[in-house]
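Next comes just one chain, in structure tokens: the form predicted on its own.
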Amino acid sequence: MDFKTYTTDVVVVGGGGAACRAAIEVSEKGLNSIMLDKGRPGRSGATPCALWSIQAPFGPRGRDERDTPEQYFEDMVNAGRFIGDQNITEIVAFTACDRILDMERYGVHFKKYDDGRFFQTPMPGQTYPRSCFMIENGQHMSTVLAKEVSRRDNIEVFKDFFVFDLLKNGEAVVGVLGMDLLSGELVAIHAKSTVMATGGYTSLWGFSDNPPTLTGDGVAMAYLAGADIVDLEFNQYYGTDVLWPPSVKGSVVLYELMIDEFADGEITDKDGNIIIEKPLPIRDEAIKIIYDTIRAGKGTPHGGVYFDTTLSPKGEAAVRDVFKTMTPKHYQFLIDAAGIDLAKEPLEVGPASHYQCGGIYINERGESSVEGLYACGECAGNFQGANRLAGSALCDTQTTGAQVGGCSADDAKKRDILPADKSDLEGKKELVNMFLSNKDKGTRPVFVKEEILKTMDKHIAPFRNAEGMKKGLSIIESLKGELENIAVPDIKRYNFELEEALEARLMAEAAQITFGSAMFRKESRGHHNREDYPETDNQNWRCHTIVKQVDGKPDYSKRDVIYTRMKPQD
């Protein structure tokens, strides 16, 4: 297969909230960009699945005049267990309000009080109610951002385009290599700056509330290109995703709605005993309580706990009004798909893979450790820390997206387009041809992917230990060896099996270094809980875990956390 080639100033990989915002900022700088989406902008990635909550410390312009960017910053640092780099956390906290106003200018609708102040809801970990309420949730946000991208002449969007590798010139990244599913062509896009905005790796796990496309492509490609990867052991689980019935498995029901202000219900064990007291704890604490209940044999028939609003003193009608006001589509979906009315009956829920706290290591400009490569949003890794504060995910797509888009554009103005190393391009062509070549007994990529999901679920769950992780890592390494046996049909358009083969390769890389990172950190902190190292060890492990490819193998090390405003007090 030969390559079709394009050139641009900045190439942005992704199509969700962070990718759109980065591309918009490049446009504002007057440069050209190409945005590459695995699916369709506005309808792909994690952003459309999000609910109303996007944090911004509006203070007098919001619900509580006492709130400030400084307080938001402090809340993020504390929630992250002092593992987030504060030079980047500052970008999120101190530019959040401006980015919300940008979204409003683009056309995103927010709920407001009659006097024009932003309506804001409380979430665990927020000192003051800070979550702005987006009308129609993340789907509305995604649609509006995609529309804003589409109206700009200097942004070109490639839909149904799967990026599977980065192009190198020496040690620098000079673009990307991908497959146009519509035409079947391999495409090399040469760019002065390359921005990864691919979202998380949460769908490396079988039980996840994220779309199946979030398989860690960005992290894996950056790792293979020589970039530093950080803190992959901190995969955030969410504690109350639907377990039963199967028709709605993986749907999120928010435990945060159990506060007195809203549904005022309870999370209980199989016998109806309340397991989470109020005020509700932040997510890493909540997940431990739920998981401990299940491990103690007090779980529900399908291995979870009960999300029970029938215990609310407010009564069925008032509870129903909360769901119809706060999460109307999710509430109605459970009724339509499973006949379950959250206001009338308990629901079996359990922990599911939810958010990637680790990822590509960046500085405050979004630069990775490799020249020409940037990252923003969920695939960037060193600012949420060991646990993400509720409401920060959508906020970081806009804050880091704008920051990284602007900085990558500024740098692109100083660079020339460089050709990719010929040997690098030929190696990528051989990879594709390997999967397409005829084999007497070929492995289908879907079976490799299924084994990766099972292995992650079993051996790197919220609680893990060295013995289980060694078994899991051994399986992943074996699956990496099986990749060369994959055979797919040689068809032109929409060759989904070829896409799955290339995706399986990246999944195996991401899974391997996730296991290695979790084995390297010998303590428990945030969403990383070692049964064999149950205590938090601030003396030795209040630091980042870094993994980098050295001579074709992962090399693990520690790196100091950057503190700018708040140093931890022992």
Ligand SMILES: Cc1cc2nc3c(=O)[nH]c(=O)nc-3n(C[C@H](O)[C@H](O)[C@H](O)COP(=O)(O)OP(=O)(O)OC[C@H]3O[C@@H](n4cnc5c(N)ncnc54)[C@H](O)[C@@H]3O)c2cc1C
Contents of the next structure:
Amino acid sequence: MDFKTYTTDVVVVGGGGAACRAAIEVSEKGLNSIMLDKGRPGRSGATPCALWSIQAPFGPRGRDERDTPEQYFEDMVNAGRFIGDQNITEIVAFTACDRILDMERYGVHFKKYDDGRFFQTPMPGQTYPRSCFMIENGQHMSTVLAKEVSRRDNIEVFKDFFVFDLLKNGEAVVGVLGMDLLSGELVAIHAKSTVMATGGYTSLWGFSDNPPTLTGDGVAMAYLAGADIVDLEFNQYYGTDVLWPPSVKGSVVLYELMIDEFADGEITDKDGNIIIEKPLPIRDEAIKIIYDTIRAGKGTPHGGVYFDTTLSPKGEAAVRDVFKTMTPKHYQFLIDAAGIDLAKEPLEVGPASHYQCGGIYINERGESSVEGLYACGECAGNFQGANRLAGSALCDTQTTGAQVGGCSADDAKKRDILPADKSDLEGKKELVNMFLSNKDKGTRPVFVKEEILKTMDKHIAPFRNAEGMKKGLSIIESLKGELENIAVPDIKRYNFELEEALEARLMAEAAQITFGSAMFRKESRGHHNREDYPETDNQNWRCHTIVKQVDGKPDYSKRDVIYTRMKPQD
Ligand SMILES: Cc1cc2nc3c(=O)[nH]c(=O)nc-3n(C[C@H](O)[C@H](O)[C@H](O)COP(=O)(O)OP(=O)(O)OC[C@H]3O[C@@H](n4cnc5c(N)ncnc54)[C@H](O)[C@@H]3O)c2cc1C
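Could I see the form predicted together with this ligand next, after the form predicted on its own?
Then the entire complex follows, led off by the chain already shown.
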């Protein structure tokens, strides 16, 4: 089995908001790129699932003239519990408006006031209302960005293309290895710069509101290539995903819509007691209240809390209008799929895995700790911190996407294409051959994947402790051993089982270092709640957790957070 090869200036892995924006910026710099997506750009990843909310501090050009990039920066730092590197947070806060204007130029429609200012909604943690309103949500944004990509001759897109490893030349990353699902060919893409924009690891957990394809591949590949990975213990759970009935399980309903400007409903326990006071807290606090209610035995029949708009003083018709205006498709989906009218009856909701706050460690240019490798969007770490604000994730895709696309292109101009290490390539061929030729063995990849999801749900939930995580880690380690027994059919076209086998390998790596990072941090902060270390310990833990592969094993250490404008005050 041989690799088909391509060469390009910059290879971008992913097809979501960050990948598209990075590729557009490379194109603006006059360089060629190849964008690789295991799904289809415009339809894959979390970006098409997102709602209307994208933060940008437009100030007088938006809803509240007092808002500024400085204020956005401060809100992000506070929400991140002082664990975000501020050199990168600055890029997000100070370039957000320009990136939204780019999106508008590409064709994204934003709701505006009659005088042309951006319509903006308030969200918890925003000092001033800052969420711009994208008409038709993340789906529209994704389609427009993918279309902008397709307009540019110097961006080549490979869809249904699964990347499973990075090419190395000595210590440097010099491209990627992947599988073209349509032809079944193994493909090596040699590039001067390699950008990871693979989204989050959220679907390492069984109960997630993200697409099942988001399994932390980028983080795992970067880790295996020797890059520093940061703060994986901070998986953001969203507190109000539908638990029941099964036909709509996992759909997100926004607790942020419970503010008095919108539905003005309540989140309650099984007896109808209001559990979240207004003004609504930001997400890490909301999740703690919801989880504490459930753990205290005050949960609903299916183990959640109630999302109850019938308690709104506004009345049914006004509440219905809110849902029809703010989240029309979600509102209608619940009616069509489950016969549930959110304006009329309480809904059982609970915490689901939602967003990866940590990821690949980068500097303000998006460079990882390995030469030639960059990251942007959700798969990049160290700038959100321990928690993120509503509406800042989509903003990150555009701000970090543009920044990293530009810097990776500038660097590509100074580099040559380098060959990949031969022994490394041979090793990858053997790996694929092993899965294809394991005829006498019988582990199905889906078994390994399902066990990983169950283990994450059980042992690294929003609240975790050393004993549970130790058990979880040992299950993951034994699943890693099971990988060599995986057998898949030897077919060419759309060999999904082979894809799943290679994905299971990456998932096991990502799961292992997530457990390890959470065991390493012995305090509670943001979305990392240790039952055995319930306090926040600024003295010892206001720092990053770094994991790096050393001699084939994860090695954990602390690293100082970069503070530029806002030092923490004890
Ligand atoms: C239900 C929901 C609602 C949300 N609402 C909002 C909101 O209103 N506002 C907000 O700011 N944020 C929101 N978010 C978060 C936000 O959508 C994401 O953080 C953001 O879209 C991530 O963009 P990305 O480009 O980094 O990754 P994604 O959009 O997730 O894209 C990742 C891409 O990488 C590809 N990929 C992954 N692995 C591989 C591989 N091995 N080989 C090839 N390709 C690969 C995927 O196919 C995909 O194309 C929401 C998320 C969800 C799930």
